[in-house]
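Taking the form predicted alone, here's one chain by itself in structure tokens.
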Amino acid sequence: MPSPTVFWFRRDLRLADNPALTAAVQASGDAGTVGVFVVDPTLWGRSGPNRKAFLVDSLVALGAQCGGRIVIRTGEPARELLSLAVSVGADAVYATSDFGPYGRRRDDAVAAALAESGRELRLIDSPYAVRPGTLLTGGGTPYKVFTPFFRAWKSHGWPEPTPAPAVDWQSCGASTELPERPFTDVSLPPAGEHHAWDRVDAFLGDRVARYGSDRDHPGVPGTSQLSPYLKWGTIHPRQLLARLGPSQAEDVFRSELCWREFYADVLADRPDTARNAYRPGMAAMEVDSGPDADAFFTAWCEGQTGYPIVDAGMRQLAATGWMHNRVRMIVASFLVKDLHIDWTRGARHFMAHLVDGDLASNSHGWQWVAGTGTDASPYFRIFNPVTQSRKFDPDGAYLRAWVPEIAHLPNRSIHEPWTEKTGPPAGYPAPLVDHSVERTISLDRYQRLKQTWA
């Protein structure tokens, strides 16, 4: 007779287009499936309150879809899953593959623990349209540059989404009590599979046609803001790709989904790059430390640098747990190349606040800006915060929304308020540094570093 199966939810908190869940249901026959989420102290401890709160909200939504029968365990996954499998008489635990550095180590430990008792961990599918490690160059090596990866990714393709299976959920009397939702004063987006689709419909029905132009302008609602849902898998990228047409704007959005997959592929091949330079030679780049650098870092975190576009972005992050992607690049460049602070400090600050915090995308997005990662035009790309502000927020709508101290200024000076005859308005700081001077310092440091490679 078939035995129950255990389905281990991780970054796939949905029912539709979940091949690992479908496989678990099919294998269980009439015995039913036990759905479980394990609150892993290692991952829980590393997450900021915004991400934890959104996860709890997502689990609440998932539990409601499953009739309140999702089992919640807290502890080391190998121990908790073995205990659950033994208690329900399951021969196998099913889950979606994880390609993160910690996730792979954790899954190896779970598989070993289950194997000792004659049970099996069966990993199926992935959180990506194309499984990391699938695409290789003509030389048989992983891609290091995005554009050829994007071409190969589109050429490879992906399966069509599948419907949700009919699941006979078995709670077996186990606890379904969720972890305590941490306090956050951030207004988080509504969580769960249904709300993810509401946001998809709103984006594809109205904004995607203008995505190619609007996505770079933080003062207009031009982005999809689907990243928190992709982070926890309340929607799969396959499902989004299936809805996209052939227009240029939709292909731009398709490429943005591919960036997420590219960085996952890079991290799967080089797990050390979560916290270390992808380009080893850049690891020796001179950075500033000590009390002055710490003071600059604090001003950057608090949105008090005197550069409005930087301050607006950092305040948006603190208030919402999210930041516009164009602004993420600007504030990252400012920290690394104007304040000369190591990129890993900024990456950690982002992960502490972002609702959509994803290790691969965050670390490699920072490395792209810092010139230490996968980038054909590395260190000498230095964003001018004033030029960027004028170009992408010309009427100052974004600045006025997040930096009220300067909201009354005219367009001509709102991007650089220190040019007013009386200087910056009361309550708003003068610029921490002179961008033109710091740009020269950064380039000089890069040239000195390059000489050591000869």
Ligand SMILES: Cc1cc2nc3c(=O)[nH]c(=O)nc-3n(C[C@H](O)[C@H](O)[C@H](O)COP(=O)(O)OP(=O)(O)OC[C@H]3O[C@@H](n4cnc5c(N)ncnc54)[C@H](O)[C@@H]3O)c2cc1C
Given for the second form:
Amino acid sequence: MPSPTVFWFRRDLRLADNPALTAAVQASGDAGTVGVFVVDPTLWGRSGPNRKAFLVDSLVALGAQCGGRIVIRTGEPARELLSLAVSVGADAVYATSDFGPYGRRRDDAVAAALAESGRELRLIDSPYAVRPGTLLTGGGTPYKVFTPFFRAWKSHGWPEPTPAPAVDWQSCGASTELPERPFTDVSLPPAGEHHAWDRVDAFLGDRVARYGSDRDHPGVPGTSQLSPYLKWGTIHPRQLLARLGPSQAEDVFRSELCWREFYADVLADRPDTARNAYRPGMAAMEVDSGPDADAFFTAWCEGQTGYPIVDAGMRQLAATGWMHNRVRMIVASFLVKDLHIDWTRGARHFMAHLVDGDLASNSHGWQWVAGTGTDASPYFRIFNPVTQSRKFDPDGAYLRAWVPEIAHLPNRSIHEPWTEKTGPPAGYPAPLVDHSVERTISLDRYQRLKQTWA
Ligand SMILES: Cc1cc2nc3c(=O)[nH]c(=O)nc-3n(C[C@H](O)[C@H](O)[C@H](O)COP(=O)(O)OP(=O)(O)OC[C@H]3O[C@@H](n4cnc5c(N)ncnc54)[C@H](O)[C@@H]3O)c2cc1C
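With the form predicted alone already on screen, would you show the form predicted together with the named molecule?
Following is the full complex, with the preceding chain placed first.
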């Protein structure tokens, strides 16, 4: 007699191209599948309100696709899944593999709890086109540099996406009540598979042809803004890759998807790098702390540094839960190399606000900028916030959108309002620091650190 299977949704909140779900449905025969999402207090407690609210919205959309039959449990996953499997008479729980440090520990605990009662956790597929840990260099070690990883990733390839299975959802009388949606005054993107595909169609239909040139210009809607959907697996990168052609612009987009895969691969190999420097020598880099550093950090968080491109980015983050990639690099560089504040502090602030907050991409995005990571930009390459602003937002469209106090300034001075004869306009601060001075301090600290390696 076939028994129902349990399908545990995690970062794969979709029905199409979900091989773990398809396997659960096939194994259940006529007995049906119980879909469950476990609100894990450990992960829930770590997420900011924007990400939690988007998760709740995504679960609402998923529930609607499943006839309102997604079971919601709150508690420690090992206990909740065992009790659910016992109550519905399931022999196996299916899920998509997770490669984060906490996810792996949690899955080991779930597998052990299920095994004690003769049940099994079956982990299938991954949130990536190529499963982390698959690609190795000629020497048999994980990649540390992006470009050869990208080559190996493309030549490895990935399977074609598969359609959604026909699922006989069972809820067996269990609760389907969602956790309370936390308050956020951020206007979040619309959640769910259907809206994700609208965004894919809008991007691939038109904008992708200009992606190579537009993607670095924050004042232009040049990127896909698919990151929140990729974060929760509302779409799988395989589904995007299957739609990409051979053009140069599409290859640039392919490479950006690959950065996400590269960082997941690095984190799977080195779970310690979620919070510690990938390059151990950089861990001893001198950073500032204390009341002055705290005041600088607050000004950075609030978009009050006096550097318009930095302030525009931080205000975009606060207002939308998202920030353009070029600006993420600029604000991160400013925090680390102009304000000399430890990158982990900035990374935590990002994780508290980003709707797309993802441990691997965030920690390694920060480490790339801070010069502590794999494949890092050389330490001496310090982003100049004025030059970056002039180059990537030449007509100040992005600055005018996010920093209204300076919106009336001409292109000549909008990137450095302190150069106006009367100084920065009323209500907008003078620069917190002098970039050229802080740049020299950063380089001196780096030289001193390097001497300790000898
Ligand atoms: C300091 C810093 C922190 C970051 N934190 C995160 C994070 O928490 N979550 C996150 O998803 N991305 C993060 N990124 C990467 C990147 O900024 C975002 O993925 C991108 O801005 C999302 O917008 P988009 O979907 O329009 O990107 P697009 O340009 O349309 O790219 C498509 C997809 O490719 C992936 N991608 C693109 N660039 C990168 C990159 N540099 N690293 C990893 N993946 C990439 C994303 O999944 C993105 O959705 C961070 C980058 C930096 C510099």
